[in-house]
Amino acid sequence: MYTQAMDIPDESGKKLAVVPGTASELEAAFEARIAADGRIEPQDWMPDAYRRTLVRQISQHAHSEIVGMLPEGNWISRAPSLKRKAILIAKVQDEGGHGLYLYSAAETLGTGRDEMLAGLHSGKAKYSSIFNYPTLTWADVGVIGWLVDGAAIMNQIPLCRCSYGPYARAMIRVCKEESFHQRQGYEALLVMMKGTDEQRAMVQDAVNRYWWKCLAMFGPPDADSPHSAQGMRWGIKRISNDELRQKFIDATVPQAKVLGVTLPDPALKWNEERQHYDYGQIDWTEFWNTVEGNGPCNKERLATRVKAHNDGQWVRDAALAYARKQKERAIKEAA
């Protein structure tokens, strides 16, 4: 989708296409457009810091939504009616999606996938610290659409307008599709609301466990944050941190209302002055603990992802070996 026409470097050794210019007036032409707001294409120039920057951010994105997957895929099997086995497997199917979306974004840049998904069964690369907890009860996954892709939407809109063009096209069909798995995630809230006193007790548990999590989801505060400066003066990052965070709490707040839970942050409350929420520490030796490896299903959730990957191999030999005698064939055909 994103890397048909773009001379770029691969595996096999494939050089990048030859761009005139000096270094300096080149560097000047890419300042330009990032100031004018414009979009940088693969074909052309960048400084090699922007380009490691968005393999970075855009691998370890695809990897959230690979690895993401996993929670939810774990009860699709135990979804409570086939209505609700048929929404997940849907959703689980799109998380799929767009982290193969995201993977060709990053290989425009000059990053084959296989380096990208080595890094990942490494350990090397990360992926969002969310992944990293038990799905459970069925609540679980109510909470996750409703607060964990409600975050990630907060985090992702932005994300259209990015300046580098391949991630910002991804991520407008990725966000209107998380768009719609928060809205379905708060509908079987509701649903499992209405419903009996262990049920209501069920999601209210799942929101104590998730709440707190998700608010680091944004990632570190501002003034922690190793790479949110530069992202931002690059135009790859259009909002802080913290100015995300904030604007996640807003939002959720009077949609808890509604569903009738309570968030669990006893400094929770209305600024009138500052005309927002203000809210409560967030447990960061925790965050950086699950990011770091440590967390209660990092070393599960990756084992899984490797099994899933080396299990697959065959299909990938099988697609290879089509690919090759459709084009022997070919070669044949027009001698």
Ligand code: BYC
Given for the second form:
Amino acid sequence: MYTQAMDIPDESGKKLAVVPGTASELEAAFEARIAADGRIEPQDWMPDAYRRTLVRQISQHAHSEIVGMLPEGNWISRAPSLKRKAILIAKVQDEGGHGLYLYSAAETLGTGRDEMLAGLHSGKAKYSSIFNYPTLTWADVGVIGWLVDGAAIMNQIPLCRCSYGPYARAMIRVCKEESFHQRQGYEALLVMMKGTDEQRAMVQDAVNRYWWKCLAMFGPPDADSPHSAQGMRWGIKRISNDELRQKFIDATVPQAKVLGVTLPDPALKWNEERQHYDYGQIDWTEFWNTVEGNGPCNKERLATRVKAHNDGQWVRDAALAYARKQKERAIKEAA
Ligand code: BYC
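Form predicted alone done; form predicted in complex with this ligand now:
The next block holds the full complex; its first chain is the one shown before.
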């Protein structure tokens, strides 16, 4: 089951090792491992709530990577040069790869990929709010690299130290690829900013549309985040939503200056006492509206994913038929 190859359905991944011990001994061993900042592995005993939290977060993360291919994918056929097209294709493929690692990591917790995908396709499972906004111009592609991937890295670096081993290990490679994504976006914008007035205006317009949505990517304020406290106790999350948002703002303001764009927040100001930038109010009503399925592109994104999944049914059928045939042959040869 934990494989990149197509395999026939197998229940083995669900049979997690039976570890001897009473419920309280198992729980105490788990808590001790967490307190010592150790890793929990798939075969280890873990509380159901820990398992459920991980499946929720990792599968939502996987869905975000997969749906996240769509806004930029729309520009592959319209990239302004062969070089930009090659870079964009590589980036979008990377996002697909991240989704696949993450589904695999979630499968180690005993939840099947079909179940996770059914959650996405029915609209029940969440994915990152940011991918429900349109990519109107080529500058949006650069801004997604710079700001969306930049925010994603800020959030994902601490996940490399997540207490669940398969998720933490997947994040190491994902973060390496995300830094290439961020740099290619920033570099594309630097080139546009050295171009014509129209190009500079296009970059500024994309920054204006994406800035606030990127700040919301980090999730609701800590005080309104139902999962944060327990997620931090379990070592799944290491840094809170608000702290990560602040780190992202502090890192991005100097980059915006080098680029020559204005961040669309009149309240953005260095606070000497806090040693951080102060910033304005995020529109949380708009955020929740988008998360609940009513953003500008939610319906289009889901419909595209469902169609791609249905169109691919024959490939899954063929791969399964082939795997079945191989297995039958192996059994016959062994007999
Ligand atoms: N959008 O208690 P909270 C990428 C939900 S893609 C939608 O703070 P938690 C890329 C949250 O799920 C990388 N929903 O939750 C790809 C929860 O709802 P449920 C994406 C959001 O889990 C292609 C509720 O609000 N990164 O890099 O402690 C191209 C309460 O929130 C959002 C990840 O997925 C949101 N923005 O913290 C380019 C990172 N924020 O489940 C780039 C992994 C919150 O109760 N995930 N919600 O129904 C995480 O780190 C955490 O899950 C979050 C939320 C920080 C997002």
